[in-house]
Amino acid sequence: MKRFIGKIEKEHAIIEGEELTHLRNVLRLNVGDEVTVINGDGCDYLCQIIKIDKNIAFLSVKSKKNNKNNAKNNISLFISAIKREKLELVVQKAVELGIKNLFIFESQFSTMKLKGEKIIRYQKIIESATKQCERADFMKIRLISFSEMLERFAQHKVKLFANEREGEEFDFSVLKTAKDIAILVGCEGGFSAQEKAQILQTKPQNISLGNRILRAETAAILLSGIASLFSGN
């Protein structure tokens, strides 16, 4: 069943913009065809196309059901700004791995500045990845400051800090009962000594991912996958 992002209005659905172009010009769907429409509320809506105009498609909602692929646990990923193409990869994989919230912040050694960065470019990646992995809830993404990162990170029950060279072995099996997990990963250059001291004040699990130094995007994807799998997400 083809999946589209649209608006749900009681017993009808509306598809516009790029989604309409894909429906009409790429997939060449017609009146009478059935598709699944999502709007981010966590449900799949089985719909039938009833009309296709130049700028909009109208559909009737046949049924509604909860999506079993949505993120079950509150797993948040905090990552210091890295090169854009690598950050876009992290955004895509975070959606696939069931991350609920993604926070991007600048640290002292960040290789990309967030000033002027457009969140909409990442929203499109989120939407595409959501359809691909068959979720029906949209991962939330925010650009925040380092100080806000510290405040938000500290609020989580289980905090995993990927501390290269200084981290310790961690028993990931304790995540089996965790429902609220925060993951913190630095940029390519890591964190400064002062930043590490501030992070450690939040009393996280100071973990190592092995002797090999991983790239920032690798560490973020690896930890997201481990946390999702062990917690049953």
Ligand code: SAM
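Residue numbers count along the first chain shown, from 1. We call the rigid core the largest set of C-alpha positions that still match within 1.5 Å between the two forms. Only residues modelled in both forms are compared. Since we're looking at a predicted model, the values are computed, not measured. First, how it differs from the form predicted together with this ligand.
Every Cα shifting by 2 Å or more, across three or more consecutive residues, marks a moved region; comparing between the two forms on the rigid core, the sole such region is 115-118.
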Contents of the next structure:
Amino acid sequence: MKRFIGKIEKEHAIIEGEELTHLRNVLRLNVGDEVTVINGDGCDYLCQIIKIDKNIAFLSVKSKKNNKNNAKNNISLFISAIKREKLELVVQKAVELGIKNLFIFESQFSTMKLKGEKIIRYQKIIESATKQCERADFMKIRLISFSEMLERFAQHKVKLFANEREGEEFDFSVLKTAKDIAILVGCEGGFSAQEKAQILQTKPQNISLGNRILRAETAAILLSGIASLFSGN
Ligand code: SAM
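Hand over the structure of the form predicted together with this ligand; the form predicted on its own is what we had up.
Every component of the complex follows; first up is the chain already shown.
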């Protein structure tokens, strides 16, 4: 069943914009065809196309069901700003791996400056990855400051701080019962000594991912995958 992002209004759904172009011009779907529409509320809406106009497709909602692929656990990934294309990869993989919240922040060694308008681009990547991996909830994404990151990170029950060179071996099987997990990864240059000291004050698990120094995006994706799989997300 082809998946589209649309608006749900009671018994009807509408599909517009790029989603409509894909439905009509790429997949060449027509009146009578059935598709799944999602709007980010976590449900799959089985719909039938009833009318396709120039700028809008109208569908009737046949049934609604909860989607089992949504993020079940509250897993937040905090990553310091890295190069644009690497960050885009992290956004896409975070959705696939069931991350609920992605927080991007600047730290002392970040070479990338955070710009609000990038959120629109990230939102598109989130929507596309959500359809691809058959989730029906949209991962939330926010740009935050280093101090807000510290505050939010500290609030999670299990805090995994990826700390190359100084981290310790961690028994990931303890995540089996975890429902509220935060993952923290630095940028290409890592964290400064002062930043590391501030992070350690939140009393995280100070984790090594092995002796090899991984790219920031590799560390973020690896730890997201481990946290998601071990916690049964
Ligand atoms: N500049 C740092 C250095 O050379 O020591 C490397 C930073 S690394 C490229 C980027 C981020 O990935 C780090 O801040 C850390 O969060 C994570 N990371 C990379 N390799 C890691 C490892 N072996 N164990 C734990 N975290 C790792």
